[in-house]
Amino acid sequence: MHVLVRGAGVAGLAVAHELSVRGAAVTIADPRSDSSRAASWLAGGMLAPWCERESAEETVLLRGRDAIDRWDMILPGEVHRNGTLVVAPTRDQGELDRFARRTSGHEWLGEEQIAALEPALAGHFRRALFFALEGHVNPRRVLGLLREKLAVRHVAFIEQVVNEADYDDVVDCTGAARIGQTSGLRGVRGEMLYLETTEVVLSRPVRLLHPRFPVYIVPRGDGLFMVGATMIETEHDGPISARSMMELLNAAYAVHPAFADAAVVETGVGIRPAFADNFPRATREHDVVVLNGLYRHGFLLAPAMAQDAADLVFSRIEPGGNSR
């Protein structure tokens, strides 16, 4: 069996790495010669089921609770699991309480413990919830890794499709290209940046509560930290917003005052795509399945619903082998 999977983010890669792990030959179709312009590559990375639980559907959790492992056996040691941490300021302290109410999972720290676990916030923060289990990884080094991956199972990169019917199914993981064409699916903005500095070390993620949409800091390793991400419904592409770039600096200000002084290197905005729910569905519409809707749980939801998606693939094939 022939598969062409359309788009080239974690989604249309995880669907190839599913297809391919089950024997079938697939052909990638993306007019990128990369990963760089997917809404993925602009990710968090973050493997954190139950910090999402504050704000989504059980579901999340159920079907992303096991997403560290099943990352740890596509790309063996690009999962770092050390964990989340969530904190809030001191005029803050009612929505961590708030928070801790609304997910499972975690254990709460007093001052000495946030020290011992991250040395760079002694004595920023009096309180915080701590998810042991879950992790994170690099977007970017894993979106690269991957496409390495592929290719060494002879998955093919091609940027246009000449013919579609050459081959025996079809999955459109083409994300935002896709609104207006899947019923019920919608854009949402996301802006981020990347700051660079060596005064602060951070091992996990830091999540800042946050008034309006949660704030997050990520470590990348060598100085470099990813902040993000905003939640706007719309589905404008254009440059950051002088707001929302104070907000997410205020937010890693309020983490670390040395923040202050980082460079900044990069911001992006993305275009998620979501259904009302805001949980991904891979569904077929005509003769082609469709995994769309991933919102802000790309990495986190992209190897479970994969499988969903291969699952449709391989449920035409009759006992004799044939397509139907």
Ligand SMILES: Cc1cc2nc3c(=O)[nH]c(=O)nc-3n(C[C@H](O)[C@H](O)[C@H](O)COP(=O)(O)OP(=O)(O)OC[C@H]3O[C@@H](n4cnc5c(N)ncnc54)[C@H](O)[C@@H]3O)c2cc1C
The other form holds:
Amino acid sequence: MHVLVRGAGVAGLAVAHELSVRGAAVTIADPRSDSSRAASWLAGGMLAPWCERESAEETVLLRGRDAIDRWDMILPGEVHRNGTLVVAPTRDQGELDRFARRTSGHEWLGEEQIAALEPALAGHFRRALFFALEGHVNPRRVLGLLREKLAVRHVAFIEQVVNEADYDDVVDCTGAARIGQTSGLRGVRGEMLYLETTEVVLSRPVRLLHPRFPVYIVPRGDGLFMVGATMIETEHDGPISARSMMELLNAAYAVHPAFADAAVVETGVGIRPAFADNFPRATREHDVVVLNGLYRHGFLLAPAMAQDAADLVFSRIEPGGNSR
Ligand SMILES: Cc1cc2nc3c(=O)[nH]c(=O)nc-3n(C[C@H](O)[C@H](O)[C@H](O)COP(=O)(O)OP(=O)(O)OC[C@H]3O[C@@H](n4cnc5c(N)ncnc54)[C@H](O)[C@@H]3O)c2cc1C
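Can you give me the structure for the form predicted together with the named molecule, which would complement the form predicted on its own we have just seen?
Now the full complex is given, and it begins with the chain already shown.
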């Protein structure tokens, strides 16, 4: 069986991997050869289902809690398994209590424990929540490595499809490009930036709670930090606004004042595809399997959702191996 996967973001690559492991021949089509226009390129890469439960439905936790193990099987050694630290400015301590009430899988840390975990934050916060079971990946590295692994498995990458009828099945993973074609799919704008400084060293993602704007800082190593991300209900993908940039920078400064001297080396805007319940779906639409709506959980949920998409492809095959 030969399956065409449209889109080489995290969803498309995860589906291609799952199909290939199950024995299908796979071709991935994406007009961009390097994933750099995909929302996946801009992601924080946090595998943080317990933290996400603060604003997400239980299903996100249930389907996402083994994401770390799933990524470890796909790309061994690529997951940083050192948890998430959640802090709040002194004036917003109530936010931390509220966050603790709405989530599970955490422990409270005092000043000394915070300093032991993240020496750079010593004396900055009186208390914090620590979600020890969470992890993160570097999305750009993971996208690149997954492409390489798929190529070794003889998955073909093309920029344009000549004739979709040449394939036994098609899986569409085109993310926000499908808005308007799949009913109920909308876009949620996410703005982010990269800071570079040698003055701050962090070992894990740090989330800063704020009544208006929860922000996270993800260390990428070599003095690079991803700071994200806004959540704006629009499909407009123009450059980052001054307001968003100020808010992200203020939050970074609140986590550590040395970020004020960091270099802003990149800004980015991605459109997260989402359904009304903010949970992804794999469905068959007009003879094409569509996996979309990964919202802010593309890395968290892609491995699990790829299985659902592959199930739909294989459920079409009769025991003798013919397509129905
Ligand atoms: C700032 C930001 C931070 C985020 N942080 C996190 C995080 O920490 N953890 C997490 O789990 N998720 C995070 N997300 C969410 C995650 O990035 C998305 O859920 C995920 O990228 C969606 O993946 P996708 O493959 O569906 O879409 P995309 O990554 O957008 O990929 C779609 C691909 O389809 C291609 N394409 C478009 N049209 C066509 C066509 N006609 N034919 C073929 N190919 C086509 C595009 O070129 C693109 O490569 C974040 C998102 C943003 C914007």
